[in-house]
Each structure stands twice: as structure tokens, then as C-alpha cells.
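Here you get one chain, nothing else, as C-alpha cells; it is the form predicted alone.
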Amino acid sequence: MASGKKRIAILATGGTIAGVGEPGKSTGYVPGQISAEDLVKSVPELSEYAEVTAEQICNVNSDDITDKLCIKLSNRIRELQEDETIDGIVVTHGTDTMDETAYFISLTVKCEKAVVLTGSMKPATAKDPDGPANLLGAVRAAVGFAIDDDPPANLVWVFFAGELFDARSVQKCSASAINAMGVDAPGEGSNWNALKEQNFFDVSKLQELPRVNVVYFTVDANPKVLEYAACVSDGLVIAGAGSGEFSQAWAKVLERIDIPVVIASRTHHGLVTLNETLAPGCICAGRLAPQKAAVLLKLALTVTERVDDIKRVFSL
């Protein structure tokens, strides 16, 4: 390019980082307010960087991302990817579901070119926003990765608070804190050959996901929760306690649900080791959280719904 600056695309989904409250205050904000062109014009030192474009996949809080919404990003990243006027990819997002959204391109889009995801815990308008120190942070480790030699294939990445996140591990682990993304199991790095190795899955031709929802066990919980899921669902995922468990009530209900049933961990940190006198025939999330869990879940149900085969999808 005549300014030799790397061409970086920002594709804006909404979030806090585009919320809009009374000035000075970080509560009582509406999340999704702000246009991505609003959003670049804020942070006038990207283009010291940069040159970046702007645009608006949608604008919504995250907890309002759909399946949809999901495969809309993911068709959209891959053109980019294959845009030769384009060196990298970031993609602001709200951080309630930012891991969701990142694991899910990271398995959708074969990554040549980074993408990174951004967001905030504080909307635009507050007193010291983090929005725009993050998205620039995001944008220069985009090109950091354009101008690598050997930058690691096909992964997707979450910048926030000043640290980078690969989206396999990456989690909100904190309701408020500035630093809230973070790693679903501290103090373990990356196997990057095997993320480099990991599921792939084409939704270019899909306008919708099967349905899968996390059903959360508890002291007590009632099983008709458990019966009434399955009936709603394609594919479940548990969030038992401990390693994966949940009580003789849930396990008896389970013997009568016929679709792929996911076994994971509401700790969140660990790996879960299926119990076979529990769960038989069940799938076992390992590392994943519930909610990447449900997403892996969904994905391999676009092309199986042999639990064997989904069991191996799992172990990779």
C-alpha cells in the first residue's frame, strides 16, 4: 500500500464498548448504541498504525448475539480472509459472550490472516473508558501478527486489559472487574500444535445451527429440567458439578434421553473425566466450559449425530 501501513478491517457487533449512558457514569448504560465508524473516529491514534476500515455486522449486547449473527461474522471473516487488500481482522464484540463468539470462528474460519476480538466493562461514555485503549491494543496486535514471519495458523485471539487471549482458553471470568477476560484454566499455556490441529467446520452454506442448551446441575435440581431440555434440544450439555457429576435422580432421566449428551464442569477449571456408571454413552467436554462445550457441540452436529463420532470431535 502507498503508506505502507497494514489494512486492518474492524467489524463491530455492538457491546459496551459502543454504550451509550449518562455521562461519567459506567452503570445504567445501554449496550449497542455506537456505529463502527463512531467507534474508529474515537481512537484517532489507530491510524498511526494502521489504515482501518469500519463496518457494522450488527449492534446489539452480546447476550443478544444469535446462531445467526454467529454465521453472518464467520462469512464475513473468511471473505476477508480472502481479500488481498486486507492484512488482519478485528472484531469488537460485548465481553459476556466474547469467548463464545471467538471459539466458534476459531472452528468456522481457516485463519491465514489474525483475527482479534475487543471489547469493554465500560461503555463509551463513562469516566475513562477502556474501550479505546483496547481497541487500539487490538488493532496493533493485528498487525504485530501481519508483519510476523511465522505467525501461529488458524487461531483466532482476544486482546483486553493489555493481554492476549487465544480463543480456545479464553473466559469472562470476572462480572466487573476492568481486567475481566481470562484464561479458563490459569497457570496452563496453550498446546498451539494442537489448536493448530483442531476441529474445522464449513458454515458458509448454513442459515442456522442445530440447537443445543446447557442445563446447569445444582443441589437437589429437579430432573423435569433435564427431560424438559432434551425435548427442546438436539444435543445437551451438563455443567455437573466437580469433575462432571450430578445426582442419581438426573443420571436415571438421562438413561431415557436418546440425543448427544455433553458432559462439562460448571467449576470451569479442570479436566473433566467422565463417569461411566453415571453417564454412560455420554460425550466428555474435557477442558471446554459449558458454554464452548455447547458451541463445539453444535458444530459437530452439522455433520454427525453418531455419538462416536462426536466423541471424537471432543478428544481433539
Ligand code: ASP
Contents of the next structure:
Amino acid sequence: MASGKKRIAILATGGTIAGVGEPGKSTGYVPGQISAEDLVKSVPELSEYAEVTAEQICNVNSDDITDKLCIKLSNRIRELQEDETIDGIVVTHGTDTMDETAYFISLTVKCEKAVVLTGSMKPATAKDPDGPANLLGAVRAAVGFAIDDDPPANLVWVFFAGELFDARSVQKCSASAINAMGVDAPGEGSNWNALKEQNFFDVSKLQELPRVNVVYFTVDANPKVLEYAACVSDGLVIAGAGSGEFSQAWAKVLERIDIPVVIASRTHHGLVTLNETLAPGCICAGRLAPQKAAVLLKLALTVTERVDDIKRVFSL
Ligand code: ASP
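Coords for the form predicted in complex with aspartic acid, given the form predicted alone:
Let's see the whole complex now, leading with the same chain.
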């Protein structure tokens, strides 16, 4: 460490932080345009805090992130965990699905060094882009974890608009606010303690993941949608109303579905308690939002299809 500074690897995946549009405008831009190298060059202050390297994993809108890309990212992070020339890892990512990727990494990499994800709500070409401050904050957070390497340094984080969120609790909570990221239990803050005892799945040898889809219940929703989703999935998550409920018409269809089904809540907040009469044999998502429950179910299905085993996975 010739300069005495910590060495942070920045892995870029695209998103609005790398977005380009009409100069000065915050809308109508194309995400995932600026290269990892240019992204880093655009924030010269980074060099005051760390020696940074830039690497492109992909350059896409985060709605186009795939399971394959998640595996690729996770594999690269695992390599960097073992690289003695690196002290911490920052991932730039679109905000739309950042919560899912953060959770995926936390479940598939045994971290010795912190991983911090960040992004932005405004493109790089906007009048006041939020990306540079977010990237700087994420690098500074990664440096901080590398200096004081007690837990929770060995976890996956999201740094956004001046706040740090743990990978399990974080969610994108606003479609437009500049501080769009929040947690599943507002007021309780991040619960990093819960992460210390979570599941681990080795995806290093996998090319793809089981197919899991989320079905969203609304008043009088056609149960055929549920039936169809089951035909094209290896596992399902139902985003039910309230504490994970749905109509009797859905319950009837559910009786005939023979793949693992996780019940979550479309409220995205609070604790789901399973209604055994409505959803017998299903798995309870607990506090996990539907999209996070889908990540966990996909990974659980790589090791077991038994509902009792999957219940155990979800109880951690
Ligand atoms: N659609 C963009 C993305 O997720 C939004 C963002 O980055 O804020 O890539």
C-alpha cells in the first residue's frame, strides 16, 4: 500500500449513475452508457480517500440484470475477496433492482471485506447529478469498513443519499425521490445483526438459477394468472394483500399447485404471518419483500425442492 490509502475495486454494472441524456435534464435519458473508467474519472475526489480500480461487469439498465449477470458479479466479488491487493469492493448499479442484487450477493459471497452498492436517481448529464456524491460516499464507506474491520465490515451494504442500509432490509421505496432507498421496517433502521446468521449458497459452478416468479394479488384478480405462472416457474412468490392474503378463488387454484410457493405481502413492510387455512403447505416470507423472497427462493431451490427445508431457509 505505497500511498497508505486503502485499495477499493469499483465494479460497474450500469444504471442511471452511468446514464446519459439531454444535458441538464433528469428525465428521458438512457441508463448504462458511461464506462466504468469514465465514471471513476468523473469523481476526481475519490483519489483523496482511496486507490481505486474500475472494472465493467456489464452496462445495463438494472431492469435488464439477469440471474446470469448476478452469478457473474458474485463470482467476481468472490475472487476479489481473496485478492490481497484489494481492501474493499464498491458496485455501481441501477436503483430499480439494487435491493435484489445486494441481497443476492449477501447470500452467495462469504465476505471478509465489505461490499457497498450505490447508484443514482439522476443521470450523469443532469443539472445536479447525485451519482458523484453517492459514489464518493460508497467508496468512503468501503474505506471505513477496511480500516475498522470488526463486524459489520464483513457484510453487503447499500450507500445512498448519505445513508447506509444493510442488504437484507434495503428496498427501493420511491420511484422518484432522490433518497429512494429505505428499509423494510421504517423507524427501526438497518438490522445488520440479523444478517450475521443468514443462509449461504454456493453459485460458483452454476450457469443459471431455477425460475421463480412473483404473482401480485389485487381485488378480483383472475386466478388463471396464478395457474399460468405456476406452469412457467419452479417456484412462486405470491405478493398477497395485507399479511399475505388473497381471494378464495386464488386459494382454490393454489391447492392444485405442486411447486413451492412463498407468501409475501404487497405492502412491502412488516411481518407476514402465514394463514394456514388460506395457504396450507406454503412458505412464509416473514419480513422479506416479494422481490427479496424471490431471490431467496431461487437460491433455496438450487439445493432443495422440499418445502420443509425451504421453510427452514426462510426462518433464518
Ligand atoms: N432504470 C434505472 C436502473 O435501475 C433506474 C436507476 O438506476 O435509478 O437502471
